[in-house]
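What follows is a single chain, given as structure tokens, in the form predicted on its own.
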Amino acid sequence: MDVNKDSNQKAWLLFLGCAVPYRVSSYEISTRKVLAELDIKLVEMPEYNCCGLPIDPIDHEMMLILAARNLTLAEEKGLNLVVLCPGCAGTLRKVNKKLKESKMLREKINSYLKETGREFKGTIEAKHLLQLLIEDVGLEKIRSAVKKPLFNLQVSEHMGCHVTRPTGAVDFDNPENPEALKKLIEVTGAKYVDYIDKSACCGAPIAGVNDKIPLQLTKEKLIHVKDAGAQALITVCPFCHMMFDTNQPRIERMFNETFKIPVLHYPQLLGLAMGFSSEELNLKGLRVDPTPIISQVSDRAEGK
């Protein structure tokens, strides 16, 4: 069935992963709002399973099977996948590429999938939200959708580790000096503020082993963001977002620091520039109060 038939919207199958719907639903809510405004139709994927990334260090083959099953669901729909979590996106892209290129590996994984009536064929692509916005929507279309440019805001970004990695599986942006999120921020009218160690990890991957180290890493990044004069930090990863937003009050208490830096998902920033209200973008779902940003956006719209 052609999902795109009789519609001006291009359809993508939405892979939510494990963390987004349960821990950072504001990311999903704001994404749905802005993509609809950009003529992107999101098709639900209720049958999906974990991407496999958390299992990889324990059972690499099981990771391949889990990721491959998700890819076959997209193939069945005839739709490419758009993924909100960079970790999920990196895993699905990597496995998709490996299975397409290796007949031996493909046959092995398909021997397992056959037990559930599935077969990987290699007919679709998987992209992170950022990649979709840059490559398929385009900066000009996004710019044309901006109704309330955020000229009076200064923001920094944290891209995270997996949007541009692994480099062998994806050819998108420069992992050592990424520009994609910067360009998308500038399209909203907000001033982009650079800072020291911009591409350093937030520390989330090791939080389950030792939470003191990642909290220290996040604290150092928040200090650099604050010193650079940014009024907010923009993220595109649920786990990075939790480190900077959910854990920010804890970090302030632990290290006797004061940051009060609102951390917005990129679709929330774009949504504000598109004219959506804070309620529509679920800004109340943020741990760090974003009221100062909302006030400045409102003042700009009223010409103050």
The other form holds:
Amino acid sequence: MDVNKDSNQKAWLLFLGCAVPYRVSSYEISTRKVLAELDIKLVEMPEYNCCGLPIDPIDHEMMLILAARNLTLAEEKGLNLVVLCPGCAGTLRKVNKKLKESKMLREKINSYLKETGREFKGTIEAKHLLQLLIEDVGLEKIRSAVKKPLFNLQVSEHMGCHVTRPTGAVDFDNPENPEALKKLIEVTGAKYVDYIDKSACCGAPIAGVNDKIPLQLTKEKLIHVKDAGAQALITVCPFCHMMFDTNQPRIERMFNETFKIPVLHYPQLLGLAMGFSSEELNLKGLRVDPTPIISQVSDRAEGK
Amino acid sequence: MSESKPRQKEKVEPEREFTKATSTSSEEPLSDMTKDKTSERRGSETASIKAHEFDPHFKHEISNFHGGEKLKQCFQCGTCTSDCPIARFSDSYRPRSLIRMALLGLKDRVLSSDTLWLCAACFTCTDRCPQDVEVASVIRIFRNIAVKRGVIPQIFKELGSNILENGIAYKIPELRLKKREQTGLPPLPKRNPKALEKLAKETGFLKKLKGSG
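Can you swap the form predicted on its own for the form predicted together with its partner chain?
Starting with the chain above, the whole complex follows.
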């Protein structure tokens, strides 16, 4: 079935989702920069739609249809999907797996898709950016692209739930002891800092119903990150990033705390290690001032 | 005696921390917006159970949906609630008790509970349940059924309508789309909302969105 699992395949169809083009363009900018450097060709995806996750709570079947429609677009092009948002990635992976496995469900969903001239066949794979980097690019290739190792930096991660959960449906890494992002951080030369509750949720998905709880969850995690001595937090999710970066000043005001922890998208960190400038990686698009990180990086470049 | 003292201390500290956090936040002008309305429902959910409330078919109804198959295997250990990130900071959201109510057949209480909408779908409960109950999926099934009864929180109506209008869940301002290209990004790929609307009509999703919530 996995005809396209060919590891020589270098072109990937880019699934942007909703939140990245809406508010988190620095994630997209930096992703495009580093993937080009790693010989990954990104193909644009006209006609795409929301992955379906936001409406799963109100209509599971419609979610399946939206996800399946995206998968058929990729099948048509004969390309695997690379996804920036873990919510979209988890949804597309889950639905892809379910529809491949269950003939009954596939027939049901196809009976709807037929109305728009589409059919799910089950010929492609969908992967989150992290999974692409680990499984298809590989740590060795990334290591050889690192020109300016970030030895001066100490960073922590917040990976985001849907990269690894639910285990059986997503099939990537171990949510109880995740390693993918850790390995990818260490490859840049930065020191990896662990903290308690590392794999706990930031609460972002319920912010539209109740924003008090997500802010409390994020505050707690920021306290742990700060206590652990990290100079920056690394994310790979647009929603988690909004919680930790965009909302950080608000959290500081609400809870009378001071964090000032820059929150970088992983490709920004990797990009710095590859030698891209902070302008090229759109670091100025971050809410929390990343100057301390940038000066660490340039100090090193000047051999201080 | 000497052993129990430090243990007690450990227990008290996190609670103090929590009280401090909430009281600080309630002094903020933001408090209205961030008010946890779910706690107001707590009363009706804990009121004594009357025999006429039981719907013995409810648990079977849930088990018939994808993701609900293992509901009846729950032995109420409480792993879901104790590991739930939301439950830590909510007065009212308790996945274990939602599951228990469903098993008892308290259909109306479950489906009208505001706490239903507090699950963040992080799947920690699903991953850790020793009985393989897909807790987060069961809660999604509750929500889907509540929607059929006309209960849809405003945010989901907005997201759903946006998807049908724009193909994606947010309407991106023109200015921002132009800015994309200024920063060197290719134009955002065109979407096909017409195809989505057709599908939404076919499945009845459109009707659900337009129904009163």
